[in-house]
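Here you get one chain, nothing else, as structure tokens; it is the form predicted on its own.
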Amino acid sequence: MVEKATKKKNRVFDYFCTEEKFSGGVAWCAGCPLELTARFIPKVLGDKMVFVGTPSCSAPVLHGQNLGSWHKLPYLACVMTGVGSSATGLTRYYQKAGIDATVVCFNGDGCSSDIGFQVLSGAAERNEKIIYITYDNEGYMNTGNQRSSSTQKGALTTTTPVGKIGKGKPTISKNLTMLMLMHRPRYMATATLSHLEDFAKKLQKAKEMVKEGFVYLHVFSPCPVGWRIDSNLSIEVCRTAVRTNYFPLWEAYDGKPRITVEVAAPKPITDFTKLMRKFSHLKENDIAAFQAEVDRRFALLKTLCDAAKAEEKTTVQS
């Protein structure tokens, strides 16, 4: 398999000589990416950063336990449908106090693409200088595995089981990304642990881009229980979604994408179903739309990064 990144690799692992700011055991599952995404962003983005976050499978940990912390960031807990919001208020007070401070908004698919989408709209549509991250597990995770509808067609969950009648989620999955593409952020970009170096440098950009306005990133993080993978192929499941062009890896600027690590050769998308329990009830028919989607939904992305690159050509020579 080959992969090519478009520009030099980082230094990522200077960034793990860093301070630790979570303790070392907290209430995340065994293999779960979101407690290695959690621990990874503060090394980038540096002490002065304020996390927002709403009842999900990252509160356990950045509320804390009882009157305990497991962590030594800031940290506002408020509610799905006000994340945005809340996050807003936060960040205009900061620049009214002349505060060096970053807020980042922290929260999984449900609240994203569902619960707190409208909030998450109007703070990309006022362009309010918040990082905005979603960690996309594709469902209800902390909460029993339910559906979200950031889940994909057939998945099996607790809302959508397969047997007699059900035969898994029947709709389509709602495209966050290529919704959040459509408010023209500032920047915006998709990360997965797997490419390390991309992801440290999209939280660089991040960094740098948020003081001028709304910053979205998208990161996929695959649940180990409710996708039934061993604990152990986490990462290789991030790698494979990338290698099959499940999530490819992009970046945008207002609204002006490019492919950030080129696939040469994708692979097929059974690569990826077999590597977890959730869509093994799936048919060969099941499977070919599957993949139809996948290259339908890449098509896309290629399309307006191509003609981001050629209206950016037409632009210097003019």
Partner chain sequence: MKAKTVKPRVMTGNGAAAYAAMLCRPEVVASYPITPQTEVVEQLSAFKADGVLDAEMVEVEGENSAMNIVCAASIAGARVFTATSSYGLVYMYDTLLQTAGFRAPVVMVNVNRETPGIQAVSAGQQDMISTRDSGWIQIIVENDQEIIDQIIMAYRIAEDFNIQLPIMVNYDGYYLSYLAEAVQIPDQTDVDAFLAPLKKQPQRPRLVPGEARGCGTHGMEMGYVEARYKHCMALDRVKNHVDKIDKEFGEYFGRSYGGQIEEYKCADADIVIVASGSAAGTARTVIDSKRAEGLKVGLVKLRLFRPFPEERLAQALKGKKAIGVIDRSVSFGWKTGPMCTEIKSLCSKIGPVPILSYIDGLANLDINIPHIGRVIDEVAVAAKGKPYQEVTWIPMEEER
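Having seen the form predicted on its own, could you now give me the structure of the form predicted together with the partner chain?
Here you get just the chain by itself.
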């Protein structure tokens, strides 16, 4: 019993052994998973990491706008349209010059799915040796909670307000992970803080696979301020997102997906929506539609996972 507990502890603890790259007192909101996500990534990816970032909630800390607290990472702060491309420039030169480097992009869903999408897509298609990490808080949070194309249908944001006529965001969100899967990156995965072991393994795989080509990681990162979540509940929201199949945890080598955390009995989406107040105006039929959308997306993922499994079998047989 004792042995088992120590063993388990050591596995996660291992990743925390490397030096802390961020100082205390950083300018992220209390309870924001973004902070723990940002602190965690360099611990696994190691010392040869170069971070590429852009205006977003990560910027006040990463760009060093607060002189009193910062980080020790080599960092390039570029325009919102330039993340995947700047990373391309860096990785190409480091490769050419024989410089050992892990080039990591780190930005919000607004950049990845909207203004920086072309550039992300271009880098993926060229199979650049980059780890591209999107932290998904489902909106433009740095500018104060406006909708992005990753915002869920019905969600309240400052550009999709709820009023006499307004009912929150009128359209479904862009399914960015599926779009990225269709690019067939060398490796891709979803992750979130509630499942740290899973997250760490995926980061380790990313570090390995980026030697061969493009890697995409999509990290679920709820925004306590914009979503109106009590700041002590953010990790609980991450966990519930996984347990409701709202944010399934999976990975894919060469476009072949596989679920990494199976949820035996998925919880209803209301378990998720009740943790935040951005959906509190939704009526019963809106919730039903939300549930249907979650099920539909999960079914699509499942179908693709099954297809990948079947494909694997036939290749082995033939």
